[in-house]
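Let's start with one chain on its own, the form predicted on its own, as structure tokens.
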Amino acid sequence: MEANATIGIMVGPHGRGSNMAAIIRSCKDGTVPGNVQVVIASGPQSDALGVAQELGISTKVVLPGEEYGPRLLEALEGCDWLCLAGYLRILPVEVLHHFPNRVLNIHPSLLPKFGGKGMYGRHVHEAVIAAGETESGCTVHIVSEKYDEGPAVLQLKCPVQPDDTPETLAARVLKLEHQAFSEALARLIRDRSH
């Protein structure tokens, strides 16, 4: 594979787009070694498309139901790396068979804590906050067949403070989140391109 690898991104259907945002703002500037040729949103009411679309990259909506597996991999062609960035579905099979090791998601945790079927977004914070956690951050890992469980690619940590909200402790997380996604994508190309 060479060094400047073909990325798509998968986005929910209700994020803003700031992880998408940073992946492609990394590609332009040369901080990861690639290119963003596609943004594919789960609905068409998803922020992130046009967010995708103002940064000039092409979208797509490829809406679950049936061969929902077989159009996604339409969608993807070309690509050599997805990276999900608020798309909280289980990936279908063939699309990860499809990318063995080249899917990653980030999680607001410090996986394995705080992973699993229902844990994102400001539920990961609550319970974070709820467990009198010391520190928190987020987690690149490769993706798998089951919520949160593929091997961690990268974590970054942060305190968790006293007087800490889950509005406040998903901020501080959210800038390390920018951070790791692009560095734990542009290793992980680099290494594979060697």
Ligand code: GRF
Contents of the next structure:
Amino acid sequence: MEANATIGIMVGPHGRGSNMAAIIRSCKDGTVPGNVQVVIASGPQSDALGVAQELGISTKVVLPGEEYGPRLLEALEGCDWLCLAGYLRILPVEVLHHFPNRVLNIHPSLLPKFGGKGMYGRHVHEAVIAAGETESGCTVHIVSEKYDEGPAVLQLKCPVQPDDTPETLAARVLKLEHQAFSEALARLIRDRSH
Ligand code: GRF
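Switch over from the form predicted on its own to the form predicted together with this ligand, please.
Zooming out: every chain and molecule, the one shown earlier first.
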């Protein structure tokens, strides 16, 4: 029997939502055997909210603060997978426990290199270039209680060119991210459905 997962996606308060949109499209075209039930942003000004609505997905804003965990769980009711797409916080522990090994994050480097608190967006690509790396890429991993830790599910690699700026490298890696998140999610959903 084909799996049909129900997926929630969380984005940050300033998220663009390009990884989120890639996952939604992959569900619509059948690449991922599931459907996105809700997109949750941690702030009302996230551009991802408008993108999700244009794609016909319902959205919610859940602001961090008191009872954040229970409020998130209420907003995610009915979901069996959770994807973090540009969400930069540590998830409340009750949310992690509710989705055992079913919370995925994407990071724009080949973890464990260039991960951890403060390593996001441009900072990652600057550090990769400064370290003289000849290869970078992205990692989809299971989320744990620490930043950018938890087992890797899939890594895709690309070269770092000698004349790369953080922007050119970010653009190359972002294309891989869109492919990797859907591929990893599809693989895990299919594996867990037998
Ligand atoms: C991506 O680079 C992702 O790796 C990181 O946050 C960024 C989100 O970009 N976790 P977008 O909002 O999906 O375009």
